[in-house]
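Only one chain comes next, encoded as structure tokens, the form predicted on its own.
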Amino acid sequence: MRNITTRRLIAWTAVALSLTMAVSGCARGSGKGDGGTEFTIKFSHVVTPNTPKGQAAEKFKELIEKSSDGRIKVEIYPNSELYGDKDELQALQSNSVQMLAPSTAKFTTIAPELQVLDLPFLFDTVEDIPKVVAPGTTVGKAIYNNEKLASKKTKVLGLWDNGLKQLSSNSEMRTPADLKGLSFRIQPSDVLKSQFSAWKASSTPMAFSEVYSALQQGVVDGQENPYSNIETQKMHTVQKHIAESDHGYLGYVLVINTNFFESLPKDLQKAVTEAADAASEHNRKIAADVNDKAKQAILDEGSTKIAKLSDKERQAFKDAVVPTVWRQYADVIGEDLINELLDGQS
């Protein structure tokens, strides 16, 4: 009896030790603990490593990785590898991943505001980006103070330039005539479809990892992106025509899920900004190398023909977008913010 009784108390310790050692395994896995405790960051993106975010995301793995002295881990996912632009968002409020940065058009239905970024011809160079988006003008502040965001779990970090959209089709397009008729693919935004609207073109929303596939089969027409992302997803090679237009902006918010941050130690919680800092200003002085590269490569390749539009032309499409659309998403956007950059452009 008392052989039996050993015996099973040896049993009862085994699996108590046992249980002990799983808890404390989920404990470094979720990132709960104490100042030793490992946390990893699962960094989910839909672009290649060779693009301005991919470069950015690789950077800021490098910089957080050095400061934390390897507390800090970070897993990157590119390419769609983890999650598509559908459902990306989604596993960041439910933390599958703990880091993304989505497309500012990406945030529509949940920070509707952020559609200031997607007004066409916002910015007429990369230079005036900086000047737009700092943290402390009326346009930052509606993204790195945004409520919205902050009720559904996502904490700003940053905003990382990918550059200036082009536009690409089959068909020459040099007036906004030219492109009456054709469909474009576009990212889940209300104002890019009043974009194309204004231009008598259709849209079509589609995932970014669809879109060369669309293209191929003809499915869409043409789409907009910047070089970068033209080159890296081969989608010139089945496009005849790019219009270097300039016409509007693409740029990621860098977010991270505010119950994953709030976990960390303070001098992590520093760390990782810091990191995020930093990798956001290389990622600025990468972008328009990048950009000049892809642009570059697509000549060299030489099925696609460039047309880069004169001052005239340029300000033809300008002229169609510009007011119209940026009133119409006046209510959602804000009528002062849009007040305050159409007097920006007189």
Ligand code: LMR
The other form holds:
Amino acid sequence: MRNITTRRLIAWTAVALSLTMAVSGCARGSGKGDGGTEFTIKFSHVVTPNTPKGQAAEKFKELIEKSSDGRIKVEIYPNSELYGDKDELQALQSNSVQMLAPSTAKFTTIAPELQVLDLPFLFDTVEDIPKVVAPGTTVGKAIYNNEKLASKKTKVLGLWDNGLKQLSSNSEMRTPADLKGLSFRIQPSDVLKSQFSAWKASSTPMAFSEVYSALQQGVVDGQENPYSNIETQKMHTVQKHIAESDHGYLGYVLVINTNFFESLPKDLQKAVTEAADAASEHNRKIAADVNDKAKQAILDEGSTKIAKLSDKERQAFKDAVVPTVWRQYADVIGEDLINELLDGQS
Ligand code: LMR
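Switch from the form predicted on its own, shown above, to the form predicted in complex with this ligand and output its structure.
Complete assembly follows, chain above in first position.
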């Protein structure tokens, strides 16, 4: 009798424990009381571990596991292994994963104003990026204090960089006219669609994990990405030309499920925020170097021709989209913000 009762008790405890874990997604009692509860953060992303985003995620894991003294464990799922572009934001909202760092374009449906960072030629060099995206700037505030993200249980912890995008295809692209009639894979952003339309090219939104095979099979002619994404996905092996156009920015919004964050004891909330800040700093420090190395690796392989656009050539691409495309999105991004950014250009 006593055995049956004990067995039942154990079985019910196991059921109750697994239900608790399923509901919270991640808290695990360690028997040490509240202060000893362990939490697991699933961090999903779509690029490889050696990219600027992948390395920053690893840095976050290293820092928080150390500073929380093992009370927070981070499981990283890179390369669309767990969730991809199409379902990761949904997975965050349902707390199936707790952290992500999608590019701004991936937020288009839930917070279209984040497309501000997709505006073509927003930056001329990577050195200009921190001035514009710091938390206290108008752009920074539009992202950090975004109410649409807040209403979707999505709390912003930081902005991460990849760097500037280059164009790739199987033909040389020195002028906008060289793009006429070509089709490009884009991230799901209307701003990017308008950018390619202004260059008389067509564009198709597609998940990042599908880009390599779409290029290989000729579903699209080209795509745009920083060198690190091109090299780590081996896109260059199926693209004969890269135009070093530095025409757009690829930035990420580091987000955490708000309910999960708020379920953490206060000291762990602070630790998460601090580890995120330090990981963001690390990301900014390494991004340019990771991209330079990726460019060199592509050059060393020798099968893709890289043409750096001259200032004059780059200006011709810019003139076709600035300010037209920027103004086209003033109602989405905000008239005042667009005017402020255009003032900064002159
Ligand atoms: C893309 O879809 O091209 C990028 O946003 C992928 C990434 O996360 O860097």
